[in-house]
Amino acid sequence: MESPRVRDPERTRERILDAAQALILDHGFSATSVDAIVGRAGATKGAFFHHFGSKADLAKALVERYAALDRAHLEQGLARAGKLSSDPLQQLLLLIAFYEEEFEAMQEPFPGCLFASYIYEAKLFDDATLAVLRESTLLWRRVLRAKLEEAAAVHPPRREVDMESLADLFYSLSEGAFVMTKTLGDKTLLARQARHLRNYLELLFGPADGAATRPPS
């Protein structure tokens, strides 16, 4: 039951979304019932349907929130990197290092990616919900391809490379690492994969004489 002390509708909505996200990451969308969501959130069914007309409406609201947070996190990382270095390659290396630090700080294996959970059950979602996933993926491609092209203009790559495909590596590597982390229960795996990506970019764009390209500590 919803606590009588909680009267803020927005807070209730966020609790429902938080509960739904945790359950979906653990069990999948189809196996997550409205009853389970309201039970975990400490809310009522009336509260649920006040905020969401259906479970499908909840699914769309949840992925929109997740996409917005993901985009904000990426933008914050790029802004922070931009303050620390004017060199686009250094900015990319710093961005990856920021994610690596976050992964290293995790006390438990990462619970997973909501986008991946949705894609595994894509037939359960409408086109508008799936469009949010597509746009988020394309956002990463656009942003990182632009930054990679800036880096290549200053540090020509040592091998011919398809920049769009390379930009996708950021996203595909992390998604694959999420799956492996859940499969193996290894909370260090995400950070180690991020480090491999950073090493690869250093080798690809680094000078032929092997001079260090590590971002400043």
The other form holds:
Protein chains: 2
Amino acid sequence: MESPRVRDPERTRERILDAAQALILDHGFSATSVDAIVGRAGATKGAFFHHFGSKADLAKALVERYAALDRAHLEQGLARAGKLSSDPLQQLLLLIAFYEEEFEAMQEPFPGCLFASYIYEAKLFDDATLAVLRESTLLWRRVLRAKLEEAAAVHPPRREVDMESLADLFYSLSEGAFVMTKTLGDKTLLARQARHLRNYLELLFGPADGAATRPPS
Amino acid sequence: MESPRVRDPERTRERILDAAQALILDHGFSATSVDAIVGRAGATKGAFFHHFGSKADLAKALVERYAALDRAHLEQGLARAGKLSSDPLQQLLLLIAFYEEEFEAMQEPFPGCLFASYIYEAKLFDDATLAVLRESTLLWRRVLRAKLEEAAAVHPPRREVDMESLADLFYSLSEGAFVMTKTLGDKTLLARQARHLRNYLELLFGPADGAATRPPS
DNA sequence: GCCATTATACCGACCGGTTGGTATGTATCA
DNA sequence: TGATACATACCAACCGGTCGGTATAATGGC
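Could you give the coordinates for the form predicted in complex with a further copy of the same chain, as opposed to the form predicted on its own above?
All chains and molecules follow, beginning with the one already shown.
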């Protein structure tokens, strides 16, 4: 039989958000029409404007969902690292390694980051929407900076470095690697860039001989 | 008297390209209308379609100009570094330092990179246009990788690293820092991120004890 | 030097198609 | 039976692009 046309408004909403995200990462927000979104989502314009007041509303809802997932993902990774090691430096290295694993396990080419997509069309969004980007960026900075200072307390860094910008390196390098992967279509690039961030931390905080990571004594 | 309406087609063309670039970095390509471009450039639609066959043509011409400047800038920096030091590692460190200087000297907030802007609307451009992005990315990889291998020959790295992805770190980190600056509006961020790349190279290729240069065995 | 001819550079009204958004109708649920 | 969750037809505004026209510069014959 045909699908019995079950009603599931939450799923419809999610399908629209999913379709919008995929299209926006390929075409940008402006070039992604409402018709194209509902076409891909298997919905109609009526459904779209029932769930979202406007296209701008969708933009905000979409990036809020994205930011929440991003945040949960980061905190989950840190929690997992915290269970595996009590050393803050090891936790950071593990966190990066987790991301590397995920990048390596990816099937399709990385579709890109919604934050970067938005910021290169920044003038199209209202300040409440852009505030989500800022807050997400600052969250990364805050969380990683705290962990880095813990690590520095245990393992005095071999050079004096600014901890804020060192924390920013995580976000920065991620975004840059996303741009580069999208440009070259090279799936391995993400993990290989992350590897260098790990190397840097190991060299910076590691023992003077620069040997590979050792479990904390 | 009024400006005597001098004819200068090349300048008109450049003015259109300049206006387009500024608008595209803020709104993206799709949301930048031809009317907006010519409005900002002080030209008309007639002039636009006289100089460019279509909006897509402008996109290609614009990114080609951008790529040529980017390439010239990189090669100039390397040439300048080559005059100041004969050591390839020092040349790389100088190259980064030059970029840091420029970032620090900037008045207005960094407007962003056209490559990243395009890649997040990738589906809007034909392959010839996207090829410009790829070629520019690969140029950075090629040039820096060659220099890094020279450096590694003189200063054996303290860890085994993949030189290709190490070369990619330059482009990657730049793009990421651009995204982050655009998000936070923090002018100092660019130079501070570049500083870490310099640190990484110094730690990686530098002497083990941090005192004297180790002669190659 | 001078004028006729041609090519270039530009102008701006206009066109068909697409856009975000609305109005109205209908089916499904509580 | 009222409210929710859609579906569809429609609209005004805007989009890239065209086209007839004009003003200026370059060219060539004399």
